[in-house]
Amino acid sequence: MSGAKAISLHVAVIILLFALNFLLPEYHHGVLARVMVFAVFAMGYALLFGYAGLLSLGHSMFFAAGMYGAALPVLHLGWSAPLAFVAGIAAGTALSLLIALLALRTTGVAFMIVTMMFAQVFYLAIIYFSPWTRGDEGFALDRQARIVDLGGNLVDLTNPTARYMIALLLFTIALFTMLRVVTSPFGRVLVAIRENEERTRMLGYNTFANKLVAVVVSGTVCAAAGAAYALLFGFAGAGFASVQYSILPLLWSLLGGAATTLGPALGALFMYYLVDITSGYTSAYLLFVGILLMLLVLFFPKGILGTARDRWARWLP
């Protein structure tokens, strides 16, 4: 009965998002896009985080790894923009790959602490190579070349409608995806290891893959958001692989509610809207912010849908 609910509470939100495509001024509806992105990027952390209980402060070389593996090949070899995003996830879940089998002979703190140098030396890398990336400069996409063409029918990923749409496709492909893994054996592996890793280790489980495999899905996912991100919004720039962009997808799942499918999600939409709304009355906008987000954190310790699980919906994912 809980799994019903569970998979209607998601369906109604995918039907939501739909609706409010015909719905939403075209600003919002821009925005909501933007959104449902980073939402995604999100949703990828959170399986690390909030299930498997490792602390990473090195997502955004994950997300760059996608933006620029999709975005280099249109700019310097012409690519398709399918093709582009596919060699987007490709990077992503190779990068994940080698960082994982390095970092996770660290633990606690040391893991996240070398998951941050990684991302630094990723960063770096993409300045330092900035005859092709352009550095924190960035680049844009030429419209042409994010114009699709499926089977004779163009689809033109400026256009916002399309955008909004391939953007909750994405979306909702991420969100049950997560579903799957957290209620599957893997899934409460991840939280068996969260609790307590010796003890699971101790019933013959092996930690060490499971939770190479959960850092490999993570950076996937968080890999196809940024590929998504560089082909929906035709740019591609440094900044996505600094500090600041490994800090905002762990405060979204902190705000939604890390160790929840849709906590993530909620906290991204939350965090836009509170920074977009604060920042239209006052240049001290981060004062309310900050003070907003105490006031969370001590009626909501454990996210807004980790707190309302725990209080009245023990259902929820």
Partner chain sequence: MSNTRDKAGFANSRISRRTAIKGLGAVAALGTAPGYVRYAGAQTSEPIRIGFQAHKTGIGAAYGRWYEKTTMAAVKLINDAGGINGRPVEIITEDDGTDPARGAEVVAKLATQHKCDLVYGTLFSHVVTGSAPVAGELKVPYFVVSEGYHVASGKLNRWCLQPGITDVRSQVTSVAPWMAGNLGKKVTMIFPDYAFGYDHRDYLPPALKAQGAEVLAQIAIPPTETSFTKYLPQIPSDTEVLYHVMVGPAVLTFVKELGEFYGSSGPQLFGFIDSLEAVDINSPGLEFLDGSHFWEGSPRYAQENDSDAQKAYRAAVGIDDNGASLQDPKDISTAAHMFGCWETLYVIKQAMEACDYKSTDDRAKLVEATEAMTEMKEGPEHPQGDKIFNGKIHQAFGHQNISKLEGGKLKVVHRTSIEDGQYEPQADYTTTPL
Contents of the next structure:
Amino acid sequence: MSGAKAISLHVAVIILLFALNFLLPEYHHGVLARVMVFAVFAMGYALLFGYAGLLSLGHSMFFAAGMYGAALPVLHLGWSAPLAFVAGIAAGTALSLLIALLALRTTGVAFMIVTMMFAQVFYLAIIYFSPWTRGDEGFALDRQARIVDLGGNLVDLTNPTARYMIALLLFTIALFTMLRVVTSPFGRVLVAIRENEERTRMLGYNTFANKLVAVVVSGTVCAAAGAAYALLFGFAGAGFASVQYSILPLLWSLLGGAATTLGPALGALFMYYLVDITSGYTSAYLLFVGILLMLLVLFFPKGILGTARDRWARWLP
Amino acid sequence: MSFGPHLLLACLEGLVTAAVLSLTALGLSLVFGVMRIVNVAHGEFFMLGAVLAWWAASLAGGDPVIGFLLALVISPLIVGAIALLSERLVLRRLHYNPEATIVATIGLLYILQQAALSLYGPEARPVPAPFNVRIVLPWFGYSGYKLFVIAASASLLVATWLVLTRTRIGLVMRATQYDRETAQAFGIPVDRVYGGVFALGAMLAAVAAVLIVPIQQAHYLMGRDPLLLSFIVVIIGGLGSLRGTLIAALLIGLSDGVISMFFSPTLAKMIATLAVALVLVFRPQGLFGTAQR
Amino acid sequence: MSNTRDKAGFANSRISRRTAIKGLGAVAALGTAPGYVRYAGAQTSEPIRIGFQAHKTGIGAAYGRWYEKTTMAAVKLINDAGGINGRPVEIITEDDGTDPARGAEVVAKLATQHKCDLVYGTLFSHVVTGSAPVAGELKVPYFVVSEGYHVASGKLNRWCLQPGITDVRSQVTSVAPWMAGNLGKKVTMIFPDYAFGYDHRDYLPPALKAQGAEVLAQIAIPPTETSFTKYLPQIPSDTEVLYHVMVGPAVLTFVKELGEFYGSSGPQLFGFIDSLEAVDINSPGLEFLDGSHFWEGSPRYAQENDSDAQKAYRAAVGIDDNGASLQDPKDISTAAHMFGCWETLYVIKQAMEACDYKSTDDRAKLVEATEAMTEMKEGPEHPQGDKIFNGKIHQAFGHQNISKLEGGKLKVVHRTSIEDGQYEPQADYTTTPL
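For the form predicted in complex with its partner chain instead of the form predicted on its own, what are the coordinates?
Let's see the whole complex now, leading with the same chain.
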């Protein structure tokens, strides 16, 4: 029963987002397209953090791997957007596999610090190779490169509706992938690892292999978000690889509820409008953002949906 | 410059980095070790310490020595009070839940940064060193104050070590760190210990900032790198190991300095960071840590 | 959206050293501070709405504050003189946090939510590059005051313009002959390993080579670095000129450590004042710079031969003869760059008048009218000096100042000609459709 309820809710969210394409004023329409891409980043992060219990502070490198994996071939090799998107995802998969093999030798806070340091190296590498990457200044993608020929139909990624729909498609795929993963046996093993790794191992599960898959899936989803950001919004810059973009998905996940499927997306949306609205009233908006974060966490210690699940809706996945 | 003097310079610089880093990291290590929480705002306490040092120097009006001594007293006190306040008002109510604490301390980070930006401003402001001595070596000149920073940090570290190992306060803290429930059962006021540890951690960061600010200037965004580096030091050193924290700080400071001799600056930073990360990969419990409990 | 907001916010009130001291003692006041002024200018019917993408927070905040002051001063003058095409000008400010992602969002917000006629005022080049695609997609004119070589490189799009400040490529090309002729022919460069530094890295060596001088070494410092001494031995010992460009809070450290390292010996120094914008040149630790030379866009200190326009500009913005705020002599301006805001706003005014700009439907006409500009005469609208605008690459070219630091003041010792800074344009935006 609860499974059907959950699926209905997720379908309803997608339908609502689809309807909003026709209802939202121009500005908020554009905002939502951006937030959906960041929400994919947040979901990729939360899959690892919320379900497998691995706190990484290095996910900006996966986002950036996707971003540069897609944007560099477009800039230097003239690749088309779809091919570049695949390249971005592949770059994220490869990097996350490498990082997983190294970083999963550690656990807990050591995992957090190791991923942070690898991400720092990645960030510095983008700076170091600035003749190709333009380092922190970054580069804009040519408009022509963002018009995609799909079997004779031209899809213009700079068109707001096209962009919104592609972001929604990516969001939908990510959301249902996440729902599928967390309700699958694999997802349950991850939760078991989170709760007690030793016991899970005793029960005969290969916890290393399961965690490895979790990191790679998580990194790949984040890379997809990064690649989508570069192609949809036409910019790649080293700032996206900085530690700030590792902390943001953590914050989004915690705010919305890390071990929930919809929470990370909600957290991303909430943070966006928190900054956007408060900055409209005062230049000291970070003060209010800070106070609101504290208040929020006092009343929703497990994030908005996490706490909602504990109190009202046990069936939330 | 020939190899020998260059190495000497790199080591001196590494020692200065290590000295300040070990103080900042020691504060984080206490909080991390005893309370088991990730305090994202630790770097902002460092920043606040530096900004308050500038304020103290302004109050003292001109005399750098008085300003410096004043800063050394009031800066940690104010920062400690702010830390204590936030601990009592927020962290305690969260029951030190590790995840909720991350959000709360990110909130605190925003608040402190904005306060500094609004009240102190966006500029980097210099604080005069208590004394200016340029030590002239045959190959290069070096700041005498930097040598003082190394010495001052070392003595503060010794003092902290004595407090932790030789006093009742230290015993209580170590007991709480070792086993919270048992400590409580033995009548240790764990709740008050937590408040004290959080304030003490912030004060150590503030002291480090007062020492560094004549070299580095106070700026409202200066807290990020000390935060990241402190985390690295604490984990490499091994949770709860004072000796480990010190050695990790030396390792990071000196490797940063020495590696910078051989490569262009950005590449040197990459290699140094990667090297330290690999230490952790192949020794996950840190240099002196025991397996995690 | 209401059009007026409370004026009492502290973003509007200047944060001086004194108020900062008072303020630090009374943190509590912070929570009660109300909103700030988002809208300035007279509120008659249908003002021209200029969206101001401001670095209010983040690493660019020191610049952002003075960019805002200059902007408000120029707009007040424009409005007092009857506005543009008889309409008042209204500035709508949004903070981009000096972050390219937020910058892009802010341009969209200004264009689509605030319905601004154009977006203006960005300084940091990564924010410009990140925001440019949005400006191109929304077809909103984007006037930047950044001095990066991004607009002129042709890598952005036709909606991006930089008519009020010269770019770094032009600046380094202009100063190279003077450097080679007066300071020395063996140059070592120290610069930040990010956007701003790349333009120096790429364009100084060829400019020096043309003068028979050479770059011995390039030392790029990673952006997170806070200490520099360990890199100083990488400066070759036969260096005659040390060319330094540092931005951000670490610059004082850099100079101080340079002084400790070299003492009274050491090479000649040539720096870009960007390092020391908003910083008191007489700060403790900067003594080592005495006698060294700096590039300045517009001189910080009032000069003997200042034009009346320059004097009027300084008075309007509110800076004294030392380039500090009239209210607080410790509050140093970003004089070498912020004139660009003033001049850009007057370029916008002139272009809008030339194309008889009526509404957002005329945005393309505004771009074309700007492209059609060629000469800009020195005067109240261009207090820094005359300029030549290249409509193909959307970039202004002008005079550069080389100043010597003597007796705690910067004195202009050489002013380059516009021709010194010319280079072969590598793009033509006018061929792309609007």
